[in-house]
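The data below hold one chain only, encoded as structure tokens and taken in the form predicted alone.
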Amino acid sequence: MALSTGHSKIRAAVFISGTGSNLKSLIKFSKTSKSPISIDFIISNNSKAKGLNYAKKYKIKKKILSFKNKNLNEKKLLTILKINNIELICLAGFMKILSKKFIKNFKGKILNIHPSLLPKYKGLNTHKRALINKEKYSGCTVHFVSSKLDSGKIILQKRVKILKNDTDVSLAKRILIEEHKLYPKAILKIFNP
């Protein structure tokens, strides 16, 4: 088997704000031979994001942008992505909302993972809201990012049964395990249909 030089893979940037557990699973996936992507950049709006440790560990370039001045930061961001030939953005627990202008500039090339079965429970506190409404199922969704929050075209979803004694914490943990499997599957579905 010939060793791949990695040049044929789609260059991706992952945007994070926290622990980066989805980032970690995407990095592991990107290192497999079946992965159509390579993770070449990590962007965070939070300098204390634990996920930034993976940049060091896996020798991936990183940049921290505060997003205090959104316009300016997004301009910088587009420049960084262009210079580094980034063709795909994967949002993974990124807690900032990207502007319509930014999304237009990266049309159809931004993915997000959301911890609910969209279109239900867009935005935050998804697990708490699912429990309050006595849902039988929750889950996670990988979708394209559009200018409307959590409203882009759905790529893949995974249902998770809500158990009688679930709390938002226990439900979040079980859904997160599925997120780690679903994101790579969704990427494979897009690029190797």
The other form holds:
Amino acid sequence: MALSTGHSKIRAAVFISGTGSNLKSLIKFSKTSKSPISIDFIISNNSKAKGLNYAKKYKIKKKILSFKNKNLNEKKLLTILKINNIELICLAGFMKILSKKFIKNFKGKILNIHPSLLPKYKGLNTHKRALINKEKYSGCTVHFVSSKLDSGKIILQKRVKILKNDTDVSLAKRILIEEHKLYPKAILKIFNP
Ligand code: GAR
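Next, report the structure of the form predicted in complex with glycinamide ribonucleotide; the form predicted alone has already been given.
Complete assembly follows, chain above in first position.
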């Protein structure tokens, strides 16, 4: 994917809704010399998202948009992203669904991390559903965002073994550790194939 020119890093925005542990791992990665991206903006639909603290800590611009009026908020968002020359969007625990129109405006330039082995368990409560179905493995997926929920082209996946005594909480915790490694790896795969 040819997004940027010259030697400067690709300017990315990370969208969050909660804790932001994937955001943290992406910021750490972005500061390494091998990273093709820099994180220049954090967007949250939730003013109480813990992950917003990383904006202050790492001096990254942030914007909170409620997404209650989705059409209006997405228009505002597009303007903000444009003004800030954002070339790539990384969804990281962002729990709002972006409109087809918005996705079209950033076609092929939105990535997402999802806590399952897609195409299995799209949507919410992935770990609970994997346990109920007595899966042997679950995991995580980094994929391009298309207009169909959790259905865009898969970039990378990591399988995680489900243990006998796993609960959705213990499984989520082990998968999250893998998510933190998988997202940077997927970004490297896209930009330095
Ligand atoms: C992560 O497990 C991420 O894969 C998931 O939310 C968690 C966010 O954690 N995303 C989704 O479920 C998207 N549908 P984080 O805020 O600590 O990165």
